[in-house]
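Next up: just one chain, as structure tokens, the form predicted alone.
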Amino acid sequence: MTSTLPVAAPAGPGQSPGPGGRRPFGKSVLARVRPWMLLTPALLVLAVLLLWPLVRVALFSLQDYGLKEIVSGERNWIGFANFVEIFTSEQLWAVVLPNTVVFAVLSVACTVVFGTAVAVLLASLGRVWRTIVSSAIMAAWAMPAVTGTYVWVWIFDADRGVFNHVLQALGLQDAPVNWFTDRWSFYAIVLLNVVHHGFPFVAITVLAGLLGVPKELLEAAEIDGAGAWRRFFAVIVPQLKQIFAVVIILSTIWDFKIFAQVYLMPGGAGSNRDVLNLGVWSYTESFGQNRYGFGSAIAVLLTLLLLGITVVYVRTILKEEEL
């Protein structure tokens, strides 16, 4: 008869079994430890970069805190008085929330759909005006945000304006138009600056998911008698999904804090108080007012707002795939 002895398993890389064949305990903490003592510095930078800001001004939004307390070094702690004026405020439900969620929804989609319909566009060219149009429309989003945001101020000026110019020139209207003075007309132009600056980065994403799609999928589908629609949004945007999801959370974070393209706008400063968003109503009070409590509060309700709408959707997406 022949006996059967157990065979020990083998060790991993640079480890030495123990006895029956078991890693040794230290050895197992270690490699358990090992990413995070690695990883250590990294999130010590971003600790005292990041999370250290956020908590200073969490706990200035506990405070009544102004140029009086700058100044002694005080401390005057009111609780959740400041959000309960925020909260009570007619100025936030009135025009603030509706001026920065609908604007955000907007521009999220308007974004994202542009970049995608460039994406398409891009991945039916040859490589060599691939990489012409590709390096065209991302000078767009290189452009910082401050000088595509007086461009088109600029373009839409009342008295040396392009827009003005040319509508007059065709007889639709006889006197120039201040574009900025109406809050629908001004939101109307920061969504054209903001779509403008954010669609490269979504269509050359987007591309790149293009390009990854099996064509052996869109043949098949196209051999099924699938038109280019049905092909595009039962084949590809399914192959797409996560790219989408990046893209609609990074966009939808980009679009709530937006603030150079309002702030630099005519009237965008708080003195045209109907077009104030959170991000520059939180800037206006805390500099603006000296009541630095207070805007540490809605930077606080704005943060979050956006960890709110991150949360909810990485949930969504997390649910999509188990099934």
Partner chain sequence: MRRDMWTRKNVGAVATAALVALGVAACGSGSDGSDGGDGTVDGEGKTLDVWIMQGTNPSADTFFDEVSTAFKEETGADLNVEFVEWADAHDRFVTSIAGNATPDVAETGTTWTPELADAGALAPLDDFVAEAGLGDDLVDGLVEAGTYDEQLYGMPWYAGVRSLVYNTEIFEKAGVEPPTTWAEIESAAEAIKAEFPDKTAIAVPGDAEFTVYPWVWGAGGDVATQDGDTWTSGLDSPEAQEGLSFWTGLAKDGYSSAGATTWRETDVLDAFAQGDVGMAVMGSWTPGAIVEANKDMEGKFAAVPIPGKDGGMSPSVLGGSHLSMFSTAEDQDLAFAFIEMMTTGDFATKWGEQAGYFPGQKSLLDETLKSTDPLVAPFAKQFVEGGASVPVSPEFGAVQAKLTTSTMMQSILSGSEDVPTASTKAAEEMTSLLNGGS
Given for the second form:
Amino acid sequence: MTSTLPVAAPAGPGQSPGPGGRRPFGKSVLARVRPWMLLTPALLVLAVLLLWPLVRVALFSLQDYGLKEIVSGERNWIGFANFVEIFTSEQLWAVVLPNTVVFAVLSVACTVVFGTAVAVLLASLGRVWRTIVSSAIMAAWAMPAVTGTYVWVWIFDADRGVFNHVLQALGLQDAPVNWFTDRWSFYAIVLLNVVHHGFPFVAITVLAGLLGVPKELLEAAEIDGAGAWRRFFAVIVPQLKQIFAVVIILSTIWDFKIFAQVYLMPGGAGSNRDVLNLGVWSYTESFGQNRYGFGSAIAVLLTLLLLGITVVYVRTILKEEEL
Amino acid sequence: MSTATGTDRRPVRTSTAGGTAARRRGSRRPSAGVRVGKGVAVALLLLFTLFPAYWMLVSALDGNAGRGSSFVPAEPTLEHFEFVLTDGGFDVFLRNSLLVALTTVLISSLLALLASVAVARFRFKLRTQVLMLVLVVQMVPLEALVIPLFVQVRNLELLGTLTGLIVVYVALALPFGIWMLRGFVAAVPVELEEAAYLDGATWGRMFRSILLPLVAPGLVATSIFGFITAWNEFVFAMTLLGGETQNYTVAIGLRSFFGQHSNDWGAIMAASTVITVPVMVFFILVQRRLASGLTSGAVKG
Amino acid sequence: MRRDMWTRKNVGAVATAALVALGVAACGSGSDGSDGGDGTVDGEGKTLDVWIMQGTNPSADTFFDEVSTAFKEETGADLNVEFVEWADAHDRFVTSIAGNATPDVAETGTTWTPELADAGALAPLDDFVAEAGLGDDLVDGLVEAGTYDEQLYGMPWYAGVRSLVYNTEIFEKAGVEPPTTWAEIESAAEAIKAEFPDKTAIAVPGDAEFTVYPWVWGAGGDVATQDGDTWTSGLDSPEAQEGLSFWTGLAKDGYSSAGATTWRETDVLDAFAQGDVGMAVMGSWTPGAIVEANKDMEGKFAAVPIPGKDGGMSPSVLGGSHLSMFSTAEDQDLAFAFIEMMTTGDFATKWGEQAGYFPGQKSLLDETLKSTDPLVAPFAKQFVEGGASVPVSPEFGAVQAKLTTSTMMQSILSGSEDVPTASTKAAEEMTSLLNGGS
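Give me the form predicted together with its partner chain now, not the form predicted alone.
So here's everything in the complex, that chain up top.
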């Protein structure tokens, strides 16, 4: 086996030729059934526990589905009225959608860029420091979102938080500031929280990819006189295309539907209307107002939005056959 | 395989080791500036990553927590921890969570690996659709699924049980696992597989001895994700477990702790520390595996 | 998830009442619960599932052990009590209804009762109450809150009220007396701020609607009024705006704190317990919690009814819980036997004492009202003479969940809107929600 290694080198991620067709040993029927045998357990779990509930959410979104309907089990179809209401809502266009989209774009960008930078830094470190730093990163990742959110809230607490104390000690502000009331500072804290919790995944994943980049390619590039930046963009990035695609797609999905990190912040549960996002809006309409149909419609909208973005991603980053 | 990992272990780090190392080092110009810059970057990074955890710990150890902020505990004490572990009931919660999380990790990793091999290694009808479906199911905001999922678990007669929770968490962790592992599986050179077949290995044997070791880093990421999911989730834990407090996991335990001691920052931070530490330990253990997984991944080079 | 807040530490509306007339039942079934002698309720081999909100009574475990024993003795049935977090309760109710897994009896916050009744999830209690002969002794306000569509769905259990709690040490050092008018509140706050620039003279929380309404009522305004089937919010009336201006003006003048803009009542409690707050609107159930949070506070705080504008009292919301029977209860007689046991006699008294709430029985309540305890008497006075109810409507839960009032408070306190703008918006939203809009 070892003898084949050098030969194998060029087969980087994303270049796998889809061996289903190429495998020389395919015994036709078995070969056709095998993927499904492999998929069945996972698909079964997903179908029962995510897909069917998802379908039901979609059905709820077409009904006036409230506590009464839950109690009686009746259907109350109203067509697309929920969606019409969402799209004619001033709140959607002025507050909720911008909050969701702008925040997601920023946080995906920050998470991916920062995570990648950290990965590059890690790859250049010695063994000892790499272990130390990556353990620290793991610690950031390990902190549960709920706990993490409370810690950040505690740090930025207006009257007793360390952040205000430090600012005042440095003479940068005279009186304590409540950072949770303003839309921008509120989301700045959320961004900090989300990036802090999200970048380790990117860093570790990209690091894994980086270490897998064939050295020969880098060497060849270096001999050709490519600088560090050029080597990174011309050699590493294409090699890691698949990994970046996954990282970006998953980060996008997560950052679009952040919930706890907003909901648990002071004012985040709805009393500060300026900071609502789609996830929190859906939840408060459902469980607060008992308008499960309307809340489900918001959830469906969020899903469709994500779906659209993902399709665009997939089209631009990957060619279909690379999926 | 084993020889490959053995010899490649060290070189990965500098990625320039071996016979040509000296030449390369020369051309690398590791100036003092670069080294200082790197040092500063590492320091800032450590500060950013560790500060919240540090602050959590300081507050947890400070008998005076909540009064003010000092960078070392003003009144060092362990009473918050004592309180959390005795009255808080976190010993039981920890055991439950550990069981749930580890089982979730095992099952979801296995199912995800099988599925990812299918989508990465085989071309079949509906393959793209399956992949998109897997992606789509995790786009729905989880909070919207509370009611239908509750009904579903009730139909499975798993309400109030840890099994019910595990099944749900497996479902939550699967899509990520499949997508993650897919990339790793796809990155394994087909030539390796073919070589195995040439040596007369069956598909199953090839899977065990070639694929499995090579996708180990992906499995690590998948396990971490599954572990975090199972460890942190509380909305479903709350609705699905209901009153079975003996089955509570740490996340819902912490949540009910928040409910009862809403502004006792010292105790809350102690409880947070108690539930964060096992995750860190798990991660650091897994991370070793990650390191060796990464080096075996290096055979590609 | 949010109604949580109010019910437990905040709101509620009404409280409880008591059922007194044990054993006077006119006709046979199920009434003389206390001795169980006539055997009309036979729960042998049955189990009654009950949800009780957690955190109201620190000794709830022991309390319900005793209740279980007594209940078993009386009816032969087992009691399965499950404690539910206020924060989770609404989600739990909804999912259990959807999944057909409701309890037989549950504690419901007073503003939830009409909502659940409206949805058809609860069973009416009138017949049971009549049979048990309890009707006459139920406290009116509580009955009102538990009544939907002219039927009683929530059996009054316990109630509390908010008054003005102050830190006696701070008051002494600042040389001020407990205020009796709004002007005195302001001058007291000024004096405290002068003496203790780092402390919060008076807490004006932004996310605690029940600390807001007293000032609206105190200035002669209304939260909302009903005319026929139509509700109209009065938050934007000149009187209400005057009250709001006074209350938020205290913060504008720097007597509150920056953090208070996003405080909930629990944050107020916390800050007060740390000795950082001069005065605050807090509930009758908080003194125990204050001392529990910080033993040093023992004996260092007292309460007065919330002052009226020019003397007298500003009305304050009565808050509390009902016990409700779900329509899915298999044995309704058994369920009511439990409700009766909890809301009358010794268990009702004991619960009130342990939890710091007012008991529901009129006779027991009278006893409490005679108390001279400085941390009971002012609340009792407020309870009897200055109690008020939020709009009794199944839709009021939606107003609370929408955080209409908190939104208004936060935008005023953060300076993004002035009182007229914010209160007009809030009034529009509340009116629309109360009339079933969205």
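Positions refer to the first chain, counted from 1. We call the rigid core the largest set of C-alpha positions that still match within 1.5 Å between the two forms. Since we're looking at a predicted model, the values are computed, not measured.
Fitting the two forms on the rigid core leaves the C-alpha of residue 34 displaced by at least 2 angstroms between these two forms.
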